[in-house]
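What follows is one chain in structure tokens, specifically the form predicted alone.
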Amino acid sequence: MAETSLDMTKVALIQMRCGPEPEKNFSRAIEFIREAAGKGARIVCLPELFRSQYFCQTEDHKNFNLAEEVPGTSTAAFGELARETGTVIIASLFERRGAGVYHNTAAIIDRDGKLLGKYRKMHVPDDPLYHEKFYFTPGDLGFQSWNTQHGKIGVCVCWDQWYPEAARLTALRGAEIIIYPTAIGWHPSEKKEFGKAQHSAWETIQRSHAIANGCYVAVANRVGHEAPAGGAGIEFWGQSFVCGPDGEVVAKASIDQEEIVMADIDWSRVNEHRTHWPFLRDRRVDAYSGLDRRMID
């Protein structure tokens, strides 16, 4: 496959439906990655917890059977695929760390198949139909950046995308693109009244991370309606997107279709924006000590 230039890299976000059979989801994810690589993608990200339907809608101990070791079977398969396709792969997995300790983890696999590292979701939500605190221990690896063979990337996961602190620390670690595997959608009963505002807030906060840190942001969401335990379930809103360092959306998916979202990353724009809009330069690091406290009384 043709190599991209040092200044340009094509990123692909896999927006997919996730069914009840993990092996089928995994096989389809591999097909999507191969297709994206065939179109020139060099960095590919899958949605959050793509191997299964979003099981956190209920608190059910049986769902712990979905967990796996990281590194393990999935990362080995993706390592082979990365070598085959020459792509960097970001894969969101349900990690079984040990008895009673599980994480929502993203594996970062370089183009040579090497597992560069993993990111464990730091911010773990507990909202209606998002009962993640039942399943996941908060991450303990901190915010990180990886020098892949196709660029300097940072990875956070879903609920992390609402926190400017997470994006800032990831950028300060050297990331020039922050990638968010995601599983977010509407409660069907709320969609008519609140849906437009909810989605707008989600996109706006992430575009603001790109502006404030002078970097690209890429968000891979799942799509489709899932109600694995009955009830109204969640309508995942898709709309995976990539935005540039100025916050402009350069590629975006539909609300309800499976798609591969492709965008060219021009790494020179990161240096340009960080130089012309020097937010990192003008930070008052001497005045931010309160950020390490829950509240300032």
Second form
Number of protein chains: 2
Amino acid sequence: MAETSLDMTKVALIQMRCGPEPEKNFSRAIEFIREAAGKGARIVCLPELFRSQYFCQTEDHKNFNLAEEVPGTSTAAFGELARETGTVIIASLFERRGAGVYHNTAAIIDRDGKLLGKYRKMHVPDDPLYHEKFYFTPGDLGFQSWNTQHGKIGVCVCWDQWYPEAARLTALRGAEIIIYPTAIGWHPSEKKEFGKAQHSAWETIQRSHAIANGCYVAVANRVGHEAPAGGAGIEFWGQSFVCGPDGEVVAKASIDQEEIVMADIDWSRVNEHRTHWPFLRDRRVDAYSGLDRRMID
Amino acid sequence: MAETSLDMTKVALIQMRCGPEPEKNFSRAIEFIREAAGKGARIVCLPELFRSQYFCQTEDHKNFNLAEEVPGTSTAAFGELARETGTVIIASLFERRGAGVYHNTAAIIDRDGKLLGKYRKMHVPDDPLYHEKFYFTPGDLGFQSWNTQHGKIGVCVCWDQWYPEAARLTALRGAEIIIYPTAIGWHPSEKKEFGKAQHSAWETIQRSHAIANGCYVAVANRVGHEAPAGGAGIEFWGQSFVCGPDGEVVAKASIDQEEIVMADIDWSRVNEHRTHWPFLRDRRVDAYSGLDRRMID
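Moving on from the form predicted alone, please list the structure of the form predicted together with another copy of the chain.
All chains and molecules follow, beginning with the one already shown.
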């Protein structure tokens, strides 16, 4: 295991396909993390709900059987792996919290194997083929950051990525990189007409979080066409990426291949950027009170 | 004057150079608005502080003489012009509110010539060559929108464009287009190394406001190299643009020419976009309380 630099950290995003067998996805995820660590990665993030195909395409009570406790079997295995490889691991899991209470949860595991904390997806979507409100209770742990042994990280999940409030609160809590496990793609029938604009909007708004908050942003998406319940399914659009504090994309994956996206995080750029573009200095905290309203009408 | 469609409105951004003589800038602004109206524009926006060169490059008490009352001479002239041309006019003015209290203010004038309201720049920068904190008292009218006879518009000014909070509050108040008079450019010594990334960040974050809020965004910048106080000055980078609710740029000006940027605003796209990408539906207003803090540490 290479020694850690205080100034630079290599982050890896695992862009992977997810098949119908959870155990197989899980063991492949382990292999990917080992490979990333071998290449020097010190923070590794898996895509959203990587253990299974994206079951939220339909509302089916049987899918609740995919859930697990957090901490539980998965976090124990990742804890061991983190210790072995010296990596911080972000693992998106389907959490069974109690009878009838399930969350879309990211586990944050430090390099010593300790489960540092959990992020429970705060913004939960419900759209055709993304029936998440059926499965997931909205998160109740708020927006957080964790001072890992490899850097100050924040984690949000998928739909959160559309909300500047989520990124801002995560940054205000100290995150210098905001990491998003995600599962987003095209409805095949819409791809031709709207696909380019949809992807552009998705990349743009996440780059904007980096700009607004002067921090890094890293997004791990899945790839592949999944139609587990028949129908046209979703073509997950890959293109996992890392961008710097000025919003420039510094590493980006393909649209359709499994790959490990690696980027060097230069932590000094966060302070430099926030000093040269002092947006945090000038926030009008006295005038933001309406942000907790649905509309101001 | 063409009749107004209920569904579509043509917006025009006046990208202009600003010379050392305020009266000349003012009369050229009037000409540009007449020309835009002649081409069918119904909402017209001038760049930030178009009446003068960008005096904030230095701290000089003499520059306070450039200020005027709002309402005052300028808004009276624009009121007449609005009535004559049937346009809504957004005019950025250096407001003298009272002894020692000055604002960077946008006047919003309806098509009947009425001064609908004022927006006083809320986020005030202070950076090398942008010494605005010396001149401008922070705005105290908050983030607003106005139901003009040509559409529901919100107005913020320049530095506000970096703040998702400003765009969000403006949208929550009903704006379906957010319009930014601005004055931004390169320090010539930085342009080669950082110019591309700086411009990209600027365009990206404003596109992100359109995406996050499912509304149009329109930005009127000045062009030209100004060094009124000697020194290298600022190369204002033009590139005024309009983008749609998905963040796609639908009209954009050059980097160095005076021009009128025109775009058709299809108001139905706002509701359509907000329904298909229902970000406003899923905001976690119960969990945003920390947004009124500097840091959460």
